[in-house]
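So this first bit is one chain, no partners, the form predicted alone, shown in structure tokens.
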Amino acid sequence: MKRVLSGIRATGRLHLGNYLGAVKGMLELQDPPAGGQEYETFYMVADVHTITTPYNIEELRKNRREVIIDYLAAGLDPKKSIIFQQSEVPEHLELAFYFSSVITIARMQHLPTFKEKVTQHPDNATMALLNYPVLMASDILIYKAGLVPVGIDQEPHLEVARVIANNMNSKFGTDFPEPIRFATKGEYVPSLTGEGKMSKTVEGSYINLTDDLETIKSKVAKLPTDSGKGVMPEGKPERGSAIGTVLSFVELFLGKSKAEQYKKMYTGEGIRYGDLKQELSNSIYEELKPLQEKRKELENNPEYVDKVIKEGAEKARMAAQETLKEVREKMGLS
């Protein structure tokens, strides 16, 4: 059975961007349609990746558990998927060091994601940040996963994983797959500010999966708008125009036909943004409501969450140790 690996950093509770861009893909692969390809799915909380940029220790301790609860509330099932915390499987870190011997510093320094993070945190351009894609390659390849449900912004990192897999295979005779991205319809969820994508690190840009209806209404109300009438921009309008950003959310939560309807209104009689935002807020909340109800049940059952974390780490380590043993032998270290 082919394997899948994905993970989300422990920088806070999950938001709509995480849910649509990653978790929805995780669920599709965990629960394929009848007769569809079945996968062995590994889903982690990337708590080690979290320390590559400035962080608060107590928040990290809290958030790594919160993400597990969000996973379970969204529908990830420990009977079907291996759900674990990255730091509980130290084999990831050992394999990352071995991988660092087959990729150059220059390749890492030229990654757009590295340059972006250095700009954001100029005083924290650490080796951990530079090695982020190498550790990500280890996360994926230690389970020999060929499919990775992540957002489109992670594609440069997946390319590094493919290069590392090829280099290891040609140099040491390993059999690592070349991982590819599993895309979802929410692979790019725009920020509520209208600039860039939704991100936990940008205040005011996201809706948490735990937000109630009034909070969602308040956040959606702040979406940038224009006069409500005009010519639709060409290309990918969600990246740079008010109407494009709004219609991206409409398509995600109200469907393509509704988005087309609003497009015609925009180029014709005009849009009443107040009505649109009300409808959009209600639709977002209706999708999140079942998750929130499940989350309350999980919060009241900490023993179950502890059990999921413990058993997930044990299962993940068993699989990781098999790969690590093979790599040590191939590299002459065993």
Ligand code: AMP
The other form holds:
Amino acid sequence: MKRVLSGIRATGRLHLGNYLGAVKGMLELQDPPAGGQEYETFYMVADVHTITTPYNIEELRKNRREVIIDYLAAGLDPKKSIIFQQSEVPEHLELAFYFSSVITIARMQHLPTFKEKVTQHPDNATMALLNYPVLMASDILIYKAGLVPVGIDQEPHLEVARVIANNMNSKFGTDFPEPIRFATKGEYVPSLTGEGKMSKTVEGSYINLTDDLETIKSKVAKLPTDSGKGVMPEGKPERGSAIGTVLSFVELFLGKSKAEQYKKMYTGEGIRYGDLKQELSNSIYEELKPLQEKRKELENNPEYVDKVIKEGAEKARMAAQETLKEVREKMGLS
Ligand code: AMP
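Having seen the form predicted alone, could you give me the form predicted together with this ligand?
What follows is the whole complex; the chain from before opens it.
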């Protein structure tokens, strides 16, 4: 059966960007329509990736469990998916080291994500940060996963994974697939500030999956607006213009036809942003409410969460060890 891998770093509570860009794709592949292609799905919390930028030890310890709870609350199901913590499968780290022998430093230094992080944390341009995409390639390829539900920002990392897979196959005769991204409708969720994408590290940019209606309303109220009337900007309007950002949220939560309707109003009689924001906030909350209810149940059942984490690690390790054994043999290490 074809395999899928995805993961989210343990840097905080999940936000709408993680949910729409990654978790929704994970769910789609976990629960294919009847008669559709079925997949073996591996979903992890990428706690080891978290240490590639400055972090707080207690926060990490807490967040890695919180991400698992968010996954379960969103509908990931341990009966259908292998749900685990990356650090519990140390095989990923061994394979990443082998992979680092088939990719150059120059290639890694040129990645836009690396450059961005170095600008954000100039005193922490560590080897771990440089190796981030190599570890990500290992996360994917250790399960020979061909499909990776992640946001569009991860595309350069997937390209690295494909180069590594190719180099390993041609040098050592392995049979790694060239993994491709599984895109969702929300592959790029803009920031609430109107600049760049929604991100945990940018204050004021995100709505958490655990936010209540009042919090959502006050965050949505801050979405930048304009006069409500004018010509629609060309190109990718969600990246930069006020109306574009607002409409991309409308499309994601109220649907395409509603977005078209508002677009017409913008170029015609004008939009009343107050009403729009009210409608939008309600619909975001409606989507999150069932997750929040499920989360409460899970918070009251820590034994169940412990069991999911333990069993997930066991299953993932078995699959990972198989690949690692093969790689060690092919590379002359056993
Ligand atoms: P990270 O929090 O960087 O570990 O990202 C976890 C997952 O969420 C990755 O698949 C990202 O591509 C996805 N993601 C994060 N932010 C966004 C966003 N604003 N829009 C769409 N996907 C996102």
